[in-house]
Every structure is written in structure tokens, then in C-alpha cells.
Amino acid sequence: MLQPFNYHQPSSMEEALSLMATLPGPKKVLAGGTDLVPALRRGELSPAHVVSLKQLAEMREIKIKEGRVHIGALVTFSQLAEFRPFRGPHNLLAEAALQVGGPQIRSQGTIGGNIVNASPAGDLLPPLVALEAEVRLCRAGGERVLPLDEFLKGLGRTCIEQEEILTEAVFPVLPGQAASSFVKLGRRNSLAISRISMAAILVPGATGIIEEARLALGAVAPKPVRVPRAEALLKGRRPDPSLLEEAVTAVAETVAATLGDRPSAPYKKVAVRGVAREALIKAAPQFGCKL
């Protein structure tokens, strides 16, 4: 049952920031509402004020300018999946967006909500960490930009302050020859919460040797984790089945060290091998080719 609260629907960013600065008591921002509304109904949250961003059209845009991608916080998962420029090097974003819930959730849920919710199983978080994204936080009279990895503090925790609104995620455009992928393992084939996921970005050189590799794991720690050992193994080498198994082993060892002795550890230590193998082969099919 919903507890009473004051509902505000500003028509401009300036008005929204003013409300966040001046409203007394606890307050929450409403974007898509796919996480906030259920939490309100369960009684997990009881804000005095809810500030809706639904009328702020400028936050629903995806822009590519000056070598950087800007994704507004109100961009939905459906928008991400349908954005044609994300079908090339940035394909991991479209793949992750399509893994979120069902069509209704994807058409309503937003990237900003997924970030601020800070769930270890959040599908968009590993791709954004692999893309080395930053988030822009605005407040009345100023703003700050933080690396996403720094913004995320753990299970359901971020460093956003009461007066701030997350307005966009920003990351550098990948080189045209880059390839990427996202693989998620859940308890079922659809509408599943991630039990483990991996985002992979590979940038090959002219001769096919990997010049840069970025791997980010989800649902194995309180927030997404990069896999520097596996990234270093891949860099400077040509994709083949032997290198694939070396990288998969390095990923599995990272997961084992991260999980420790928690109850899910035995399952995830094994399952991550299949997830990592699939993600790398999707990004570079040569990993699956026999020598």
C-alpha cells in the first residue's frame, strides 16, 4: 500500500533542480518508475516528496558529438536497443538492453534508473563500466562528473546526494574496428535477473592482433568488476582457441577470488567459464576457430 507523498512534475531542468534543493524532508526522483514504484508499494521507501522527470525531453536523447556518446538518463532500454549506431562497435549496449525484463519494462525503464538503483545484477552496468563511462550529476548552481566505477559504491549504494539529479552517462566513442558483446546467465531464458554477466570489448589492429581489451563482470560482486589480468593476457595477441582458454581461466580465477566462500561461489566459479567463453567468441569469432 502506497504511503502518502507530495508529487511534483517540473517542466524544466532548472525547476527540477530548484525543487531538489528546496523541498524539505526525504525525496526521490521518478524516471521510468520500474524500480521506484514497486519499492513504494512494498513500503521499502517512504519519501515526503517524489519529483517526476517525465517532462524533461532533453534527457530522452542519445547524442554523439566530439568523439563522445551522451545518453540521457531518461533514455529507455527500448531506445538503446533500437539505436542504430549501437549495432556496430557499441553493440554490447543494445545486447544488454534487450536482456532487461520484457517489452513493457524495456519501454518504460531508463538507463538513469538502472544506474542509480545500483543493483549488482543491473544489466547495463557491466557494459557501461567496460565503456569507461562517466555520469553527470547536476544540482542547483553546479554539477560534477564522475567515473561510473567511482559513482557506484556497492549493493544499492551510490555517491549521489539528495539535491542531485543524474542527467546523463557519457563515454568515448569506440574505434570503428572495435567489437563488443554482452552475455548474461539467469535462472531462465527470459525475464531473468542476472546470476552472472560479462561485457567484452576488443579492439583489433590492422593485422588482427588485439590492441586493447576490456572485460567487465556483473553479479559477482557488489558492483561490476573489471578483469585486468585477462585483459592483459589478450592484449598484443591474436585471437585463437588457446588464448581463449587462457583468458577464460583468468576470468574464472578473478571470480573465485572475488566471491570467496559465499553460497553461490561453487556454481558461479564454474558458470563464469561458459559466460566468458561465449562473450569472447561473440566479440571475436576467431576465438572459436581451430588452428
Partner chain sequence: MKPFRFTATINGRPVDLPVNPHRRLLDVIRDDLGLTGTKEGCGEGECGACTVLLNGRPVNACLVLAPEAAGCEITTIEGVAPEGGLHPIQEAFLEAGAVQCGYCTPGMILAAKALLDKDLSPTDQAIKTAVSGNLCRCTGYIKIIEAVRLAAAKLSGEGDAV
The other form holds:
Amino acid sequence: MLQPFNYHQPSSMEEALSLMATLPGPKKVLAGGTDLVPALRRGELSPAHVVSLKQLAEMREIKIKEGRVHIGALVTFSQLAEFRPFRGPHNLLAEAALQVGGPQIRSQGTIGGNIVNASPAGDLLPPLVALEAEVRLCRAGGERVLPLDEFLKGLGRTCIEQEEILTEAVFPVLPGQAASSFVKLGRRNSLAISRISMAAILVPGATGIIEEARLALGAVAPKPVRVPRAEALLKGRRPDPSLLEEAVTAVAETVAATLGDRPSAPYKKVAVRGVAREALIKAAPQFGCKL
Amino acid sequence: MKPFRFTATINGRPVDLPVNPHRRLLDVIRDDLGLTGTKEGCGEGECGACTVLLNGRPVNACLVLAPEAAGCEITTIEGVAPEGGLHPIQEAFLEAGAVQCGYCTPGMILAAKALLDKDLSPTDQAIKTAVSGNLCRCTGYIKIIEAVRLAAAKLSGEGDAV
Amino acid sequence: MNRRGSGCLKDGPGVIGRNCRRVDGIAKVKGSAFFAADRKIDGMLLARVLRSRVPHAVLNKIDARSALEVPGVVAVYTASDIPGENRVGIIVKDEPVLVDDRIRRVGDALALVVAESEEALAAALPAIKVWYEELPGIFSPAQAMAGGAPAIHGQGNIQSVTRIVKGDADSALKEARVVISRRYTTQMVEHAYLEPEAGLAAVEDGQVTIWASTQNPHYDRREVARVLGIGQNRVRVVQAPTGGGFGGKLDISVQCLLGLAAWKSGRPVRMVYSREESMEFSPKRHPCVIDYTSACDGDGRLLAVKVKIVGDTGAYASYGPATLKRAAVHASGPYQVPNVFIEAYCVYTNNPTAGAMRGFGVPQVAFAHESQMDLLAGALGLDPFTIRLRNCFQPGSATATGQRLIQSVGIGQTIEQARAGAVQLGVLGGKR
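Following the display of the form predicted on its own, present the structure of the form predicted together with the partner chain.
Then the entire complex follows, led off by the chain already shown.
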């Protein structure tokens, strides 16, 4: 049983923002509820008000306009996984969405919830960080747009204010020749919390060299981390098995430095090599081929 | 805390009742509507025993606040079988020996239904993915997967081909 | 593959060699099988247990007056409300239904609240005041067996000892070509049956009926009768469809509490555990520490084993003595061993209770004896299959306890087939 609270179901964004501005006492925004409802049941949260976004249909859309992808905060994991335009260069988002929970969680859970929840193991966060996404935060009479990396403050912490609602994530469309991947290591395939995850984006140049590489790791730090050393190492070179090993080593060294002497470090330092190897080969099969 | 007017279609029938908004869809289904075929195994969205279909998609009824499901088409295990008979998925679960203690069975059947309503020739991987949010602690997964395969054949008119 | 059942009677009588449908199958696929938590009786009350948050303490006092003032609360029962004996247990009657003197683990039942609604229960539980004096806890069998350790149950912490002696293991060790000694530790395991414990009790014409998720209705009936101080003829226990048990529902969970609540209040009462409560309260697989010495000759033939098994049964014995006895009986594995010395200790601690779980202690020792076989094989450069085939039981073999095996000794055949299967799957080379 859940502790009682006041429930609001505003029918417009204006109404929602005005509720957020005026309701007294602790309040929580309800999107998919897959994290909020169990937290309410366990009594970890006891808000006086719950503001449901259920009726804000415009937040359920994915739009591509003027070279940018806009993903509404209420877009579910299933929607992301099934969104056809994400089968190409942006497939890391679809892959990450498919790795979340099981089908039931994917039907309900939302990208907005995944972001605001700010779990170090949040599956969509490394892809969004690699995509250099920004988030839009609205409040009555104003809004602000922040890079996701800046928005995330660490384990369960973000810089969202009490009266704000995160309405969308936005990122620039990747070039058509780009390839991407997401690999997650959990204790099992389904319903598992990420132990390590990695998102990779590779943009090849005309001659087959890597023009740009972006790598982001999940669950090795309080928030996703980019791997500038490995990214720099890949840039301007041609993917092959020896470059793969160099990059994997750079990733593993970054992880070792990030984890310090945490209890999980001995395991993750080794395991991340497999994750990185798999992610890079998925993004560029040439990494796996002996020439 | 004021009650919320919960209107929805459950198993094809309209329902309209006041519910306290802090109650979960699972509580409304089991306690208010007496549809106890939907089970609570964990209350955390880990086990899938409370799976119902919300507008055709599988969800854990323990993770959905009742008012969030207002206006939706909800299917519970009680709405799967035709009057006086069994749905081919239910037949298949019996024939394949996929029912043991029976506690995961309603959720498994609904997870399978969500798949088969969209895809009548699923791969084994698709079947495994479809039931990956449902735990069976008697560990009858092999037979459950066989049952879904058999149900797909029955539904596509190849019932005897498996 | 034809696995389809056509019903037992379609092709004539009899069930052998035919696919049969479960008698409860149709109800289960339709969702119309009524598990204990699905049952309702008009005027039914709900119950929930206040459980200890500390592992070891002397209970001084429980004051439920504020809880009784919560609207909807009908009663709060404590140990003094129990009309009969306040101790249950399948082998040893050592577990209180509601604690009367000492708290022995986190999760011990202190008080039972009966109310009209879940809301009332939720408000009442935190309103109960409990005074206790915390004692140092014992969290490992080693600590429990050490000299001067406080006794959890009054007469020392070793609940039972099983010894099996055959031949002269110590002398045989001296003559062995290879001797390997290792310590194996196994962990606590939760059954996690998908259906948490639940039950419903009602009193009618002086008879109490309990529908419960249980594996052990006859035992439940005896215990409820003892706790209520009434004849068994006045207690009826109905096993509701049970959503998995795996040994974990052989012990008492809700039965006695529900019997008490219905008996005292005169109204039907239902109680359903949350997953957390089930996890916290229910018995587990015994964690074991196994010191294992094996000895063999140059051909890999076992000459002796010496095994010491210490099982942590937690706060209450439950099936512990039987589990450790079973572990001892099977400690030498499916192998002919001429000289055996086995000791198994069942030990009380302030950990969660351990009881029955699939295999009753045998999986724990199997981990040890099979690891030993691999180590012996390795030491002699033998294939792991070969050493097992050289030692495994045959018709006519005698077990460690002297049982002569006359027929149905399939272990050798099983090993051969497993090897053939593994070769076929390509997971193993063909070498012998």
C-alpha cells in the first residue's frame, strides 16, 4: 500500500507548470512511474502532491526538425526501441532502450524519468551523453536549456528545481555515415541493473578513417563519463584489431582511474574491456577483422 | 486526498468507480473489481506476475497508479478466454505442460498475448524477449517458450504442424 | 516433438506413458484458481505482524494502547494472548508464535495487529511501543560454537550432531597416494517462490478453518491446535493453490497467527506477506562450512574421506537437524569409500532461520565432494570422468552408512551419457 498524497492530472503544460509553481510542500512529477511508484510503496518518498503528466500528449512525441532530434520526456523505452529513424546512425538509443528492464517496464518507463532519476546505471544516459544532448526545463513563465552532462550532478542528483518540469531531450542529428552502438553488462539479460555500459558513436571520413569518435561509459562513476583519451586515440585512424586493443586499454585505464578502490573496481576494470571491445566492433565491424 | 473518478474499459466492459489516487492499478483490479487472476509477486516490477495489457501493451499493474490507467483499454487474464472456452494461448500452456504452481501463469499468458497479437510467427528470441519480464520460480521456462511457440502455430492455423 | 496431452482417458484408461493435463490446469490458465490472497469472506479483517528490527534482545514490554486507538484497528495480540503453547517447530519446538521472552533474530514476530483495512494496519504498526534490551548477536556458527558464547536457546548453540564412522579414515589417509584438504563455504539461499505467504482463517461452530499457502497442512493443523490449546478435531487446514514452495513453505508462516486472530476476534482474518516480509521471515537454505579431506591411491580410487560440516540454522531449528543429517549421509557422494569419518553440526545463531530447501543439505556437500574429485583427478593427471567412473556406486556397493545398493544404481551410466552428450555438443574433447 502507498501512503496517501494529493494527485493532480493537469490537462495542459500551462496548468502543470502553474501547479508546480503554486502547490505547497514536497511534490513529485509522475511520468511512467516505474521508479516513483515502488519508491512511494517503500516509503522512501512521501510527497504531499503528485503531478501526473499523463494528459500532456505533446510530450509523447519524437520529432526531427532543423537538424535536431527532439525526444519528449514522456516517450517510453518501447517507443524509442520501435522508432524507425533510430535504426540508422542513432541506433544506440534504440539499443539502449531495448536493454531497459523487461517489456513491461519498457511500456511504461520514460526517457524523462530515466534522466531525472539520474541513476548512475540509467541505461539511456550514456547514449544521450555521447549524443551531446541537452535537456529543456520549463517553469511557469520561463525555461532553460542545459547540456545533459551539466544537468546530471551525480547519484540521484540533478539541478532540476522544485517548480521545473523536464520536457524534452534534444541533440543534433548525426551525419548519415555515422554508426553507433550500446552495450550493457548486467547480471542477467533482462530486468538487470547495468554493471557497466558503454555507448559509442563513430563518424567515418571519406577515406575510411575515423573522423570523430565519442565514447560514454555508464555505471562506473556517479554519472556517465566520456573517454577523451580513447576518443582522441581513435580520431584520424582506421579501425582495425590493433587500434581496437589500444582503445580498449585506454578505456580500461580511464575506468581504473575513475573507480579508485571501490569494491567493484577489480571486477569492472577487467569487465569493461569486454564491454568496450563489443561496443566498438558493433559500431565498426572492421575493428574485429584481421586484415 | 480526494477520490479520483476511474473510468476505463476492462476486458471489454466499461467501469466507472471512485478510487483513491494512491492506489495502484493492481489494487483496483484485485480488490475493487475482484479480478484476482492478476497476482502480486513482488510489488516492485521485477516478477511480472501482475502483468496486464494497457492498450495492448504489457505493463506491471503494481507500478501503475490507478488514475494513470484511466481511459485505457485494460485486459486481465479473466478477459483472455472466450465465453465458455479457452484462448489458444491458454490451450497451448496446458498442452505444453507450461503450468506448474500457476502463480506466474496469468502474467506469462498476457506477456505472450502482447507478443502474439502483433506477431504470429515469432522467433525463439522474440518469445524469450516477450516473457523476459516474467519470472517463473518453478523454472519451467523451456515449456513456457514451447507453449508460446505452439500458441503461435495454433493462432496462425498451423496447430498441428509443431 | 509430440508433447501434447490429449487427456488421460481419451485412448483408454490409465496414465502411464501418456500426457496428462493437470487437474488444476484450466483454473490456473484462466486466472480462476483462488490462491490464499485471492480469497475473501464477508466481514473479513486483515492482519499484519510487527517484527523485530534487532537480532538479539530481551523483550521487556509491548504497549499497544496507541495502536488500538487507530480507527479501524480491532485488536493487537501479543504472546500473552496465546491460549495454548507458544512454541512451534517441525523437529524442535523452539520458535515462539509471538515473542514472549527473547528476540532471537531480525524478523521475529512481536505483535499481531488485526484491523478493518490496510490503511489502519499501516498506521497501527508504528504506533506500537516495544521495550527491549539489546544483547550482542552471534552471526556465525564459529562464533556460536566458541567457548563462552552466550547460548541462544539455553543449552548451548550446537543443536544437533550427526556422526558417521566407517572403517578407519585416519589410518587410510596415511597410506594414500594423494590427500587433498579444502574448506568449502556455501551461502544462504532464499527460495523466492513467486507467491508470498498468505492465508485466511475463519471460525465457525467452534471450529477454525485455515486456508493457507503451505506445503504441510497436516503439520500446520497440529501446530495450530497446540497453539490454540484445542483438539485437532477443531482445526481444519486447507492447502490453497500454492504458488511455489521448494521446501520453504514446510514451516509455519501465517497459520498460527491467523488461527489466533480468528479465534480471538471471532471474525475471518486474512494475512498476506509482502515480498520483503517473505524474504525476511521465511527459512533459507543452510549456509555451510565444509572441511573436506579426501584420499585416494595411485589409480584414483578413493581410500578415505574425512568431512566436517557446520550448518548455520539461524535462530530456530526448523528442519536444520534433518538437513544436516542428510548432508552427512550424502557427504561422501555417489562414491564407494571404504573409510569414512563424517561429522555434521547444526548450529544456532542470530541469523535468519534456515530450513528445508530442495535437496536438504545435499547440494551443499555435492559442491564439496565434486570439487574434491576434480582436485584428485588433477593431482593424478586423470580425466574428471575417469576418476568418477572408477569410484562411483555399482549395484552391490555399500554407502557410507552401510546401505547395500541392490538395484537402480544409474550413476555410472549417467556419467557415461553425460560425457557422450558433451562430446556431441562439442563442449568437450573425446579424450578419456
